[in-house]
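Have a look below at one chain only, the form predicted on its own, in structure tokens format.
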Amino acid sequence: MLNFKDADQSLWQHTAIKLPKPEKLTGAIKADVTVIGAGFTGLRTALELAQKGVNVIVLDSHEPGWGASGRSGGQVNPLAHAQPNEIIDQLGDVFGPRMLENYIHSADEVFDLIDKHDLQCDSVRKGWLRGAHCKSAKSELEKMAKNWSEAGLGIDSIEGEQLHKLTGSTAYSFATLVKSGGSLHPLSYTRELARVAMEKGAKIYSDSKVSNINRKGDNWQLTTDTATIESEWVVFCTNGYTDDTLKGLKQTVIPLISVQGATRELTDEEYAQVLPEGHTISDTRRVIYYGRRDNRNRILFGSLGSSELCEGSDRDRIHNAFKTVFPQFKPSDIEFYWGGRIAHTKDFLPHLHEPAPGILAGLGCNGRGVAMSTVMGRILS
């Protein structure tokens, strides 16, 4: 088990808003809906069900944003891996269409609720740019762009000295361009939605990890070491930290490790030559590279690792990002590191679950986590 201070190296870490620790459930309660995690689709489960008036709690191992919610690149990215038509063929005529328009507005959902609960996280609305990494994946690209187009996304095609200005590289030469993406800081809102969540109503408590669920008559029975729940309904939302809590879950999803390095803090004309309009980037390299600024004078870059501390041959590879992407950025110009574990799934789409009546889960967003998950919570209220 991970301890508290293995994500206190993030970046975000350093500079989120602040949020007072949850006390820890002890006792016992009853409550209408148990939300277990305290991450996007949780907090945003509460939230929903909060301003419904439902008796609702969460309940987190450690405390709000400790797990990828908060320590992601907080990019807002609108778009499946897959092809729109692809997705009609997988899910039907009923449930794929659902799909592609959860997928093309989940970047607006984002934004409008920050816009409807003034949700202080830093967000920036300036597109989000997705680069080839070689020749044979332009063609790709180009059929994504023009099947999301049609489908009703509102993507574009980059190229050449227009692509070099917008990132300030050298080393993509077509990318497309998602004009709803964008980009936030994820601590401060996921803290954030725990502020307004109970402020609407919801009960949070931090470190409080549920062992153990049960039926009890109609309702259900969850324990952690402290306390006894209650509930007439449960509502998993663990994502890459699922366990064997409800069994067959875990199972479900495919825990990758995520890690990112973020520079020093720049000088002004340092920073102005790294994505000047303050698009975020990724590519399509199958082990991807992701960046963005932090909107206060650093750069951020990420991909996929092996330790969540983010050490060893995860920060040569945050280097050798740095150095294909961004080369003016040397090893020492890297101040901060860390990672975080995301789910994916067999078939790269977002999984909702009913394995039980009274019992939901929602995970499964494939690196898409702050834009799905968002939407996810909303569909599990």
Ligand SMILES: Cc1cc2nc3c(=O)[nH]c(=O)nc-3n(C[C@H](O)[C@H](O)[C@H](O)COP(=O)(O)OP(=O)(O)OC[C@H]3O[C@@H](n4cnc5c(N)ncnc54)[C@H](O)[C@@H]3O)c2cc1C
Given for the second form:
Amino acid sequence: MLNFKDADQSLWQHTAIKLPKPEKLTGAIKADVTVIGAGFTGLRTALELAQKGVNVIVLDSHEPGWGASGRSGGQVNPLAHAQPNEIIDQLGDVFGPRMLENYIHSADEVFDLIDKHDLQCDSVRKGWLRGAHCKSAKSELEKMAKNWSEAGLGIDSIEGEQLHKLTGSTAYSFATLVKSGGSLHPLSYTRELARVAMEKGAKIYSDSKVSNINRKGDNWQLTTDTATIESEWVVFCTNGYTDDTLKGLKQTVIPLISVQGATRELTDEEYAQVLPEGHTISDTRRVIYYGRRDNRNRILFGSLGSSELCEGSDRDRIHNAFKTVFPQFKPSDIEFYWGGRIAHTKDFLPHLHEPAPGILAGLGCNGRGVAMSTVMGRILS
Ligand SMILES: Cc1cc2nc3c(=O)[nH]c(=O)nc-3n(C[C@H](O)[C@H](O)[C@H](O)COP(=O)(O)OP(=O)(O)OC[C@H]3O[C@@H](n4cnc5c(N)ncnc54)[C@H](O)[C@@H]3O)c2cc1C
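Taking the form predicted on its own as the starting point, write out the structure of the form predicted in complex with this ligand.
Every component of the complex follows; first up is the chain already shown.
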């Protein structure tokens, strides 16, 4: 059962720039394109369409950023889970190279978009460290670094003392550094995308859960509890929150829960010990550990969990993970806990569907959606 409290309890809710909550849609309305879901994917889609003068509306069950986008770790991580040659083998010579290009330039795309529209979202671009948690993971990371660097994504290797200095931790003795990576405030980024999309002419509605979609002549008719919408195109951007509105879409992804915590405001001395140059960090564990600083003296640390409320064993998991990597902190140093849904796919690649003429869906960024959903929105538009 989804609960508004899930989204409300994150650190980001307390530190994000404000966006007046868009109103609920009522009555009958027509649009060229209706986007369902106001996260990174849906809002980027709407922004691009609005800039082209398309009459686009966005409907969200709750409000912009309520889903994973507003709760994310905000790490801009431009890398697939697979090796480049595996992606080419899987997608072939036309779509394979396109997928690689999109991954390679995905972080650039996010930071260029931020610059272009002057999005106020605390963006920092110092690179993404990915630590090897065991020997075999080290050789896997070395292969990734070599093959993706050859494909055009700059990845360095960092070891020993130098890595300990960059992380403030001795938990890893080998990591890759994806230089184009960085971080941002994910709820501010989402709200800024919404603000700019609206300035360009997109209309966004909150508390407008789409429950039905049916053909009406050449168009599609959508219904919410208080409105009907007629539209030539419908774009589903519902990711880990995909429901049964569009038959079969939910079954294309595996929703997983990601959970994280954020510390109290640390003293300058404590804060300076962790990721002192502003890198983000994640690791090679199957049940991943990931962390970063915000720019208000807090450290964020997360893993996978079992409930969006992030209680009980989910908190224990965060404490254990945090203690493994940064043993200088205690569970009582963590002030905020929250979780949300990410969408995995069986092949670990993002999916773009065209299930019927006039309907598109883009989802499944496998936990690395800050960069890739931003790209997905442009492609969908
Ligand atoms: C705790 C956490 C940490 C994460 N950390 C990172 C990270 O550091 N780096 C990274 O790259 N990725 C991270 N991710 C993943 C990333 O946040 C997602 O990939 C990305 O936000 C997906 O964006 P989206 O717009 O596709 O979906 P979402 O932001 O989930 O938006 C989907 C929206 O669809 C709406 N919706 C669903 N059904 C309907 C309906 N029927 N009618 C109307 N609206 C509907 C929902 O209300 C929701 O707002 C994290 C995710 C979580 C949960």
